[in-house]
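Next up: a single chain in C-alpha cells, the form predicted alone.
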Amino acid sequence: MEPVAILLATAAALLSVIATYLAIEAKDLLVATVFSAVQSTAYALMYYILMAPDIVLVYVPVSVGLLPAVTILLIKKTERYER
C-alpha cells in the first residue's frame, strides 16, 4: 500500500472510533444515529482503500443510507431524547 492510503485508513479508523464513542454517548437519539452514519462511512472509505469496491456497493446503501432513514423513522414513533 502507498503511503497515502495507510494514512487515509488510519484517519478513518480513527474517525470511525470517536463516532462510534460520541453515538453511544449522546443523548439525542437522532444525534447518535448521525454519528452512526458517520462511523459508517468511515468504514466504507476503509474498504475502498483495502480495495474491496464489492463490499463498498453492498456496505453503503444499507449501512450510511437505509438503517439511519429506518432508526429515524423510529424515533419518530418513540422519544427523540433518552433518559
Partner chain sequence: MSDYFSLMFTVVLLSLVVNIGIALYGIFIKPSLVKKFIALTIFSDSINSFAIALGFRRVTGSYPGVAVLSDVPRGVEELRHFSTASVDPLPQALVLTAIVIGLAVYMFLTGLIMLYYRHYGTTRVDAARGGSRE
Second form
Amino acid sequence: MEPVAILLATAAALLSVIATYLAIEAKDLLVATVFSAVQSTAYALMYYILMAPDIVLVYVPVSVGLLPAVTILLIKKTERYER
Amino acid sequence: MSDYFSLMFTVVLLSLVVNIGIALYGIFIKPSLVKKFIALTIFSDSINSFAIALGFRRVTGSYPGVAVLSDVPRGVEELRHFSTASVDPLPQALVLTAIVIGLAVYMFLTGLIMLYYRHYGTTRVDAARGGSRE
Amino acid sequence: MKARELLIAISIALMVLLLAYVIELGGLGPLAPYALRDIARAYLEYVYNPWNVTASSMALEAVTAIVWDYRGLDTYFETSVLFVAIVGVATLYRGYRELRGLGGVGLSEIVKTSTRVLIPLILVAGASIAIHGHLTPGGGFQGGSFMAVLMVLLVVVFSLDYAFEKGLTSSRLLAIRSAGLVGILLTSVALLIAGVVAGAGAYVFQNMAREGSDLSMPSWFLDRPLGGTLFLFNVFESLAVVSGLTLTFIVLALRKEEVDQALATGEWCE
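Pass me the form predicted in complex with its partner chain as well; I've looked at the form predicted alone already.
Following is the full complex, with the preceding chain placed first.
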C-alpha cells in the first residue's frame, strides 16, 4: 500500500506544478482561476494521502469551493483579461 | 523499498518548493492585481502543504494512520499502540485555522481590489503611480 | 524594464535551487522520519486518557483537541482575526443599502431544481461534521465552511434578491456572527465563573479537571464521549464561520445601485 500511495502523492504534486504554471501564465483570468482550482484539487488529494483528513475537509470547501467563487466575482466586477 | 519512498517523498517536497517559486514569480512580475491575488493564494497553499508534509512520518510494517482514535480505548497499551501508528497532529491543527483565516483575509483583499478598480478603471498595479511603467 | 524582470526571475530560481539543496541535504532534519516528535506523542497519548484526566481532553480526535483545548487561546485570537477581517469588508463598503426588486432572476430552472435537491444534503453534511467534531475528523471550521458553500450556492443560483427575501440580510448575519463569538467567549470562561460562584479554583479555557481544580465539563453524553467544551466550541465556531463568510460574500456581491451612493459620499473618496 505504501508504494502506491506515495506514487499517487507524487503524481498529485507534479500535476499541481503544471497547474500552477498554467495558472500564472494564462492571459484569461477565468482560465487562471480554473487552473488554480485544479492545483487545489491536487493538493487536497495529497493531503488525503499524507493522512490529514481534517485538512481535506476544510481545504475542499475553502480552496475548491469558496475561493474560486470569490475570484470569479472579482473578475466579473473588474476585468477578465490581463493587460 | 526505503529508498524508493524517500525519493518519491523528496519529489513531493521539491514540487512544493517549485510551486512556491512560480507563485512568487507571479506575485512579483505580473502587473494585474487579480493575477497577483491568484498567485498569492497558491503561494500560501504551498507553504501550508509544506507544514503538512513535515508532520508526516513513517511506520515500520504498515502505512501510518490518522490522528483519530477509532473507538474508546480500553487500556493504556491501546493508547501506546495508537501513538506509535499515527501521524503528527500538531501541524494539521496549526494549518487548519490558517486556511480559514486566510480565506477571510483574501475576501478583504478582494474588496480592496474592487475599490481599486472603481477608482482607477484598471487592475494594473502601476496605475496608482500615474500611468504605465513601460 | 526587461533587466529587472530577468533579475527577479534569476533570484527566484536561485532561491528554489537553494531550498531544494537544503532539503536534499537533510537540513530540515530527516523528512518522513520513523520517530515521532515528543510533543506529538504527548498529545496523542493524552487526548483520551481516563487514567490521567488532568492532562486529557477526553475527546477521540487529536486535531480538534489541540485546536480547542491544548491551544484554545491561540484559536480564540484566530477567531478574532476572522471577525476583524469580516468587519473590515463591511467597513470598506459602509453605508450600502440592500435593495430588493433589482430584477435578479438567478440561473435557469434546471440548475435551481438540482440545487434544491443539494441544499439539505450539504446542510446535513456540514452540521454533522461540526457536531461530531470531537469524534471524527472535522470540527467547527470544517462544518462552517461546508455550510458557507451552501450559502454561496444559494446567492449565486437564486440571485441576491431571493437571498434578501429569505432573510439573509447582513444585519442578521452579523448578529449570528457576534452571537457565535460571544458563545465562544462564554464557553471559555464558563468554568471560571462556576469556580468563582462555588468558591473553588478554576482556569480560563479549562475543559476537564486540572491540577488544583476539581471542576469539569461533562465528558460523556449517553453512550459516547462528549469532550466537554470541545462540542460547544465546535457548534459556536461553525455558526460564526458560516455567517461570517456568507456576510462577506454578500457584501462583495452587492450590485452597483446598492453601493454607488455609499462609495460616492464617503469622506475619504473625493
